[in-house]
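There is one chain below, alone, in C-alpha cells, taken in the form predicted alone.
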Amino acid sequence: MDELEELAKVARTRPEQLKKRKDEGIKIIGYVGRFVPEELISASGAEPCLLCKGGQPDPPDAVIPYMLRFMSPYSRSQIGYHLLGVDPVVPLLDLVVVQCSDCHESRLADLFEYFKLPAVRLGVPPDWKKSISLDYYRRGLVRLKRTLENVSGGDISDERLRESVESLDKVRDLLSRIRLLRKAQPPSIGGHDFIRLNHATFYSDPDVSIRKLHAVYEELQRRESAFSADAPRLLLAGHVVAVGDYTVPKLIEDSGGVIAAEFLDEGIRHCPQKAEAGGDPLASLAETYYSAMTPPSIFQPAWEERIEHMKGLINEYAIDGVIWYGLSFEEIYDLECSVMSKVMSQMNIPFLKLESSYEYSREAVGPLTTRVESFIESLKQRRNRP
C-alpha cells in the first residue's frame, strides 16, 4: 500500500527530525506506556517520542546485568537498544516519562535513572474502579504537567492542551474508521499492516498522520483485498506488538489467515475512546486515559470486563479463531491467557497460545511456523464441515 509505506518512511526518519529539532532548541521527551498522554507533551512545546521497540533478542539480553532475566523482554528492550549503542533517540532525550503500572516498568524507570537519563514516574494504580485511584492518577498528571513546563520552558495552557487533544483525536478517529473497514470479508487491510499503520502515527507529526491516514482510508475503500475470500479471520490478543516485532503478525497472514481484529494493551492506539476537548482538559485526559478505555490486564478486577470486550470483538468482526501472543515472564498476562483459553473453549472458539522472548532464529521460527500453519489449516477445515 503506497500511502502506508510513505507514512512508514516518514516515521523511519524520526531520529533525524528529532536531532534537527534538538539543534533548534526544542526539548525531546520520551515516554513509555499507554497511560502517558502524548497530548500533554505536545502541548508543552516539546517533541514526544514513544519508546516501544522490540522483536530482537540482543537488546533485552544487554540489560541482564541490571535487570532480572525473568522480567519482560519488552520492558528490557526499551533501554537495551541504548545500552547496545544502536538507539539514536534515547541520547537526545531531555526527559523520559515512564508509567509505573507493574514491577517491569518500575525497574525500567530505575535503570533510566541509574544510567543518568532524566526520568519521571507516572503512577498507575491497579484498583481502577476506585475514585481515589483516578484522583491519584489525575494528580500525577498535574505533577507531570509542571515537570514538562519546567523542562520545556513553555506554559501548558488549557487552549494549547485542547488543540493538542483535538489534533490527536483526528488521528484516532481516522484509525477507527480504517479499523471498521476490516469487518468486510475479506478485509482490505490485515492486522500486520494495521499495526504498522498505528506505529507510524506514533512517529509522525499529527498533521502528517492525518493527511496520510485520509489517503489510506480512501485507498482502502477502492482497492481489492489481497486476502482470499475463505481466509480464516483471526483475533490477535496479548500485551503488546512492539515496533519492529512483526514476525508473528506477518507469519499469521503469510500462512493463509487474516488478522481481522486486535486486543492489545500497548503498541496500538486505543481509538474508540477520545479525550473530550471541552471543560477541564487535564481532568478529561485523566478520565479518558485511566477510566474510559478498556482496562489493561494488570488492572484488577478487570478480567471479566476484558472477557466481555473480547467476546464483543469476536462477534463484531466474525472471528474464526484467537491467537494469544504472549511474551516470556509476563506473569499477569500468562494468567489471563489461561482464563481466556477456558472462555474460548466454552464459546467453541479455537485458541492458540504463542510465546516469545524475541528469539526468531531459523531454528525457532520453523516450529512456530508449523504451529501457526496447522492452526489456520484446522480453521479452514472447521469452516468447510457440513
The other form holds:
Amino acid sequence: MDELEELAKVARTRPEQLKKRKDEGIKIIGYVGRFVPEELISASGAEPCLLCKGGQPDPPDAVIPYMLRFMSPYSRSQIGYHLLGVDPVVPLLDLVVVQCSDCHESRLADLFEYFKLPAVRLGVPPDWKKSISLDYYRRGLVRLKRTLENVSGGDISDERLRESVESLDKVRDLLSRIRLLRKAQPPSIGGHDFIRLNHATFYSDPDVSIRKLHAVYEELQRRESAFSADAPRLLLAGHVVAVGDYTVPKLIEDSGGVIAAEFLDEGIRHCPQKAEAGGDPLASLAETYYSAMTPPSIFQPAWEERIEHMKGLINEYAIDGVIWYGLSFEEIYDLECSVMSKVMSQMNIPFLKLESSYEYSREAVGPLTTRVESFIESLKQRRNRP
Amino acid sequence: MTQQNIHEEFLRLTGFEEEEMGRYLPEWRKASEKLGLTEEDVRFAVRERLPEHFALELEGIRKLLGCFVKETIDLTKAGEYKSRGTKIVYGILPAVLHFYYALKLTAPEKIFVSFPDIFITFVMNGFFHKLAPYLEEAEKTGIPYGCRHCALNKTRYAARRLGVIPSPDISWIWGFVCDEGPKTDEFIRLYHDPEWKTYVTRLPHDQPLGTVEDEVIERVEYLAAQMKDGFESVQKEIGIKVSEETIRGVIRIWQRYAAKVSELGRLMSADPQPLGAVSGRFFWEGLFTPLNTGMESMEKALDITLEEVRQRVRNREGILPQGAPKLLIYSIHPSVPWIARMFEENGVGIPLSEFFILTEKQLRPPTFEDPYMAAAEGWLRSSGMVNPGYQAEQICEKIRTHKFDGMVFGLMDFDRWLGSSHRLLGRMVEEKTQLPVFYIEGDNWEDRDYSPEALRTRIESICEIMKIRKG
Ligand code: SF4
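The form predicted together with its partner chain, contrasted with the form predicted alone above:
Now the complete complex, all chains and molecules, led by this one.
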C-alpha cells in the first residue's frame, strides 16, 4: 500500500526532522504512555515524540545492571536503546514525560532520572472509579501543563489546546473509519498494516497524517483485499505491539490468518476526544483520558469491563479466534490472560497465548511459527465443519 | 512416637504451656489437617527444621513461634467464625496495621482480621517446608509459574481454592507498593470466587528520586484521604464504626511495640551477634501484620526475648566470633530460613533486615494529630514505600547506626516494586557509603527455584570477600 509506506517513511525519518526542529529552537518532548496527552505537548509549541520502541532483545538486556531482570521488556526498551547508544531521539529530548500507572513505568522513570535525563512523571492512580483519583490525575495534568509551558517558553491557552485536540481528533477519527473497514471479509487492511499505520501517525505532523490517512482510506475502499476469503479472523489482544515489534502480527498474517481487530492498551490511538467548544479543555482532557476510555489492564476494577469490550469486538468483527500477545514478566497482563482465556473458553472462542521477550532468533521463531500455524489451521477446520 | 505425641511435642517446642495443651492440641491437629500437613511433616519440623534454624533454647523465641501457630490455627477457623456471623476482613502486606487492629479492638467478637497469606507462607514454608502444594495449586489454575508471580499472592489464592480460608466480607487491599497484590484479588473474584469482595486503595509511584515524601504535604494529604476513604468503606461494608480515639490507641500500642523491636534491633547488632537473624525476625512482623489473636502474646514473647538477649550481650555470648563481618540485608524471611544460616555458617552475620528496622525519623512521634495524616506520614517515612533516592538515604543511615560492613540486596525477584529497584539502590548505596554492596537473585518466600545448592556459591563468595576485607 503506497500511501501507508509513504507515511511510514515520514515516520522513519522523524529523528532527522526532530533534529532540524531542535536546531530551529523548538523543544522536543518525549512521552511514555497513553495517559500523557499528546495534544497538551503540541499545544505548548513543542514537538511530541512517543517513546514506544520494542522488538529487539538487546535493549531490555542493557537495563539489567540497573533493574530487576523480571520486568517488562517493553518498559526496559524505552531506555535500553539509549543505554546501548542506538537511540537517536532520547539525546534530543528537552523533557520526557513518563506516565506512572504501574511499577514497570515508575521504575523506567527512576532510570531516566538516574541517568540525568530531563524526566517528569505523571501519576495515574489505578483505582480509577474514585473521584479523588480523577482529581489526582487532573492535578497532575495541571502541573504538567505548567512544566511544558516552562520548558517550551509558550503559554498553553485554552484556544491552542482546543485546536490541538481537534487536530488529533481528526487523526483518531480517520483511524476509526479505517478500523471499521476491517469488518468486511476479507478486510482490505490487516492488523500488521493497521498497527503500523497507527504508529506512523505518532511520528508525523497531524496535518501530514490527516492527508495520508484520507488517501489510505480512499485507497482501501478501492482496492482488492490481499487476504483470502476464508482467512480466519483474529483478535490480537495484550499490552502493546511496540514500534518495530512486528514479527508476531506479520507471522499471523503470513500464516493465513487476518488480524481483524486489536485490543491493545499502548501504542495505538484510542477513541476521539470530541473536544467541547466551551468549558475547561484541560478538565475535559483529564476526564476523557482517565475515565472515558476502556480501562487499561492495570486499573482496578477493570477486567469485567475489558471482558465486555472484548466480547463486543468479537461480535462486531466476527472474530474466529483470539491471540493473546503477552510480554514476558508483565505480571498483570499474565493474570488477565488467564481470566480472558477462561471467558473465551466459556464462549467457545479458541484462544492462543503467545509470550515474547523480544527474542526472535531463528530458534525462537521456529516453534512460534508452528504454534501460530496450527492455531490458524484449527480455526480453518472449525470454520469448514458443518 | 504416636501421632498425638509428635503434635504435642510440636506445641511444646513452640512455647505452649502445659495448661494450654487441652485446648490447643485438638485445635492444632484439626488445623494441621486442614493445612495439608501430615504427621511426617510435623515430625520434620520438630526434629529438623525448627531446631536447625531457630534459637529454641530461648523461651521468648519458642513463644514467638507459638504466636504464629496460634494465629494459623485461628486462621483455619475463619470459616467457622464466618458461619457464626463474624465479619471477615483480610488485607495484604505491607499495610499500616492500625486500621485493621482498630476494627478488631472495636468489635473483638464480631470481627476477624488477617493477612492470610503471610501466616500460611511463614508457617508452611518456615516450619514445615511445605508451601509447594499451595504454589502448585495456584500455578495449575491460572497464576502461571513462568511469570515469577509472588508466592504470597499464589498462596492467598490457593488457600481459598483449597478451602483453607473463606471468602472475606471485605478484603481491603493496600496497593501502595506492588500492583500484583491488589490485582490478585480482582483475579480471585473473577476467576474463582465471585464472593471475594475487595476494596482497593492505591498511590502512584510518581515522586522524583530523592524526594522526602513525608514532607510533601500534598502527598501526605492524598494518602491520608485514600486511607480514610478505604477505612470508611470497610466500616460501612461490615457495619461497624471505629472511633478516632481507638485508632490513636492502636498507634500508641504500635509505637510502644516498635520501640521494643528497635531495642531488639540494637541488641542484634551487638558484637558478637547474640542471636541468629531468623530467630528474631518474626517479631518485626508485628509491626506490619495484624494478629486476630491479639498483640499481647507477641509483646510478651518480645519482652522475654529482650531479657534473654540482653543477658547474652552482657555475657558477650554470640553465634559468631567477635569482630565477624556484619552485613545489612534488604530482607530476610523466615519462610526460607537457611539463607541467613548459610551466611552465619560462613562466618558473616546478617542480623537485621533493612526493610524492617526503623530510622530515627520513623521513631519520632507523628507531626499530625489526625490519625489518617499520622498514618500517611508514617508510611511515607518508611524506606520500602518511597522512591529509591530517599530510600537510599535511609539505608545509609541504617548502615551507619548499626555499623554494618556492607549490604546485600536481592532475593525479591517476585516483587516488581520492592524488588525491582535493588540493583539501582545498590549502586546508590555503594556510591554514598563506599562499602561493598552485593546482589543475590533469588526469592525469599519460597525456594523451589533457588535451592541451597543454587545459592551456596554466591553466598560463600560474598562471605569470603567480607572476611578478607575485614582481615
Ligand atoms: S509482590 Fe511484594 S508487595 Fe506484592 S504481594 Fe508480594 S510481597 Fe507483597
